[in-house]
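Below, in structure tokens: the form predicted on its own, a single chain.
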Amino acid sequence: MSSIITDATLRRLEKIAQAAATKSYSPYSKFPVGAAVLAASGKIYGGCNVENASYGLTHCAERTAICTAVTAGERHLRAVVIYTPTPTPTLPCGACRQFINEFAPHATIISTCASKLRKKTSLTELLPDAFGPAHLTTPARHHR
């Protein structure tokens, strides 16, 4: 799988992600999020941040594309863009960075803005020495 994503995939994925944070349901924190995964296939899926009144059930725009992949057979992502209205990138959340891993742990992650910086890095960097399902296949090792 080649971590390599050309400027058009990058502009389409950038678009979706942007055009996913305009249908952010936050009424509560005010920040839009949109999110766009880049699927091994080739597919790319959106999301946005759904919020609630309950905070902890709130979901964020990340795991709402990658859900949206899931449930379309996906199993496997390459990227994740995320968008933001704010002048600098935001990068993901923790939470959203274990999710991230369980599809995708050497993704490239590309956080946008309303400005024109961008912030691009892989999850490795973001979340290193990962918990992820290799390690549930390892039998547990018993201390006597």
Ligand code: THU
The other form holds:
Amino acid sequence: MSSIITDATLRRLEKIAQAAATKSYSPYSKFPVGAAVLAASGKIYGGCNVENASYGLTHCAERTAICTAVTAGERHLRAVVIYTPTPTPTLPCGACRQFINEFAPHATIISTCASKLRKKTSLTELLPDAFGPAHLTTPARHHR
Ligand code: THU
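Got the form predicted on its own; could you also share the form predicted together with the named molecule?
Shown next: the complete complex, the earlier chain at its head.
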């Protein structure tokens, strides 16, 4: 169900993800990550990972980018591009996969890195049978 994204748009997404990684606040892991999401409106939003001295509060780049898009009024995302300055591509962590499912269940997901290696995938592949908004429309009844 993922839609066609032109090569020019892909290049823009990759550039924005790479630029976002340069803004990464990752003094603890020293693992910068950048992300860029393409919204249904055609606009692109970037984000980087933002760590915290209380390690568990870290925001991943994907979630930063998605929150930036949502803050701009977007609800539907067509693509998520990730960049890490590593020899091989980095895929979204489990929490980000769940977060992507909320706004981009059919998005094309592309991980890019410092080499020419790319990993193109989908949420169906990364998080099959995901729990999502539809599951909350018929809440279970509690009989006591
Ligand atoms: N990180 C991301 O930003 N996205 C991912 O999908 C994987 C992990 C960040 C979190 C943390 O700041 C650093 O990478 C090391 O885990």
